[in-house]
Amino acid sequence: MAKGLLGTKIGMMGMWDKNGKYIAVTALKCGPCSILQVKTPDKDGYSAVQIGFGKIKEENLSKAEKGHQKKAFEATGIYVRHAIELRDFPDAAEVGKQLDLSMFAEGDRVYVTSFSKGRGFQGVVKRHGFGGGRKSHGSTFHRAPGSVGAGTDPSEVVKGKRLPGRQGGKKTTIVNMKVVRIIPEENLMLVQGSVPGAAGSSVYVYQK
């Protein structure tokens, strides 16, 4: 059975676990999320649930969202932002019901997946960690990548080499953080370690 909720990511704190250990944790707030569509085999050729959190204003949708979200409005009374669609969900899902914390458990294992934040176009040094020519005086090779291939064979930079270029700003899943604590009153969850992206930003976790 597929498990997921969406959320934003608070973020980080320090805390001690249960053997006494002072460990760091991302503080993410999850659901509670609303079903808007159900999708069965017979109509849609597959089983899934399309789930939403996140309250936006009505006159923020266009009409077309406004009646995909039609029935899960009247059951919730909010329009949701953000959505993602799960596969292999019970049967007993109807549109409408909210979904939250109570389906993860303290000491469970979580796929985590945000977008990490964007830091522009960067050197190698930055970007993949070059340790850079010398700083000394004189020197005209600082923070270059130095040579990127031979000039006759094969006369041409290889695919995949490492380069300056844009760093960050990309969708990124942490597998098997380990859920250390859950705040059911106030729909939040502490994993162990960092979750990549900024405060606020949209997450989803999930287990397969």
The other form holds:
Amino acid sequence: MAKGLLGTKIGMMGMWDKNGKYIAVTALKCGPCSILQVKTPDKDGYSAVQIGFGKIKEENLSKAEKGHQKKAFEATGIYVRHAIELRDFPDAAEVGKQLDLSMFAEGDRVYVTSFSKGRGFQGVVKRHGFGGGRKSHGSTFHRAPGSVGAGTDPSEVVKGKRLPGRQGGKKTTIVNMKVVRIIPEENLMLVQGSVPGAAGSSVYVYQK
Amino acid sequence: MIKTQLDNLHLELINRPLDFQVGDLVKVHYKIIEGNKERIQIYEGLVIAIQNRGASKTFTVRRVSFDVGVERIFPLYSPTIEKIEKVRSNKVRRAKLYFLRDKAGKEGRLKEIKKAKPSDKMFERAEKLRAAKAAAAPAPQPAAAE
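What about the form predicted in complex with its partner chain, after the form predicted on its own?
After this comes the whole thing, all chains and molecules, with the earlier chain placed first.
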């Protein structure tokens, strides 16, 4: 992981590209992120920087967390809510330095990671795309999973069998999303396509 | 705050006022790209519907060419539309003139009427935002990205 930013999903909209084609884009508010910690091979065994994003009230931080952010706070005046580590950060890094969207350019390809919307406990039709049975015409089989395997031999259900269960709410990464537009003065970035999660949820945008 | 930001992005796309109404005869000048050549074609017809969908507002234009009814739906704020010319206004009592599809020949005639230019509050808001932005930063932003 070379460079990246933390941010929030703003929402989706449509816009026209250069050829007059209508495309779907997602607006992300990314950065400014402050560097909280610089890790070096000598001291920590590997090279990385830890960046933080978002605001949190001082009283909501534990003493240990506050101590960890002390140096960055002196530079920026903000205690951050979210933090993430970037391995092998390419540019010069020092604690308290602010990172913003200038690290990306329009036309770049980025990875976007966030948590998908939680769907709760779902059946096989929604969760795995099973066809289900007929709704009418005397059918008694509607949305049930059906047979889960053979009988006495092997007398167990195969591991990995697709069954009902919790869906969504998982960390999901969308790869190679195209950066359509960057508005640096508002810390906004438009990427083509959709990003997992609800509007307002936090996202992590990075390049490898 | 999140909502305002998305709202402002939408407003940026609004590049022309809605200065015609349902029932108007319009000429739509739209760009056609053939290979690397670009030319403008005119489509003339009656506006039978306007779908209000914010920045993705569209309007439906109906014309009868060679005895065949043709309807085209144009996105109002599409950059491929060069301009929209109003030819004449007609008296209509509905917002959607789908009943005209069943009218043949002289049945579908409408009475001409002089109408005042309709106000477009969304365009006004978009202009206001653009003016505020221009005042804040003199460098103009490119409207359409790659």
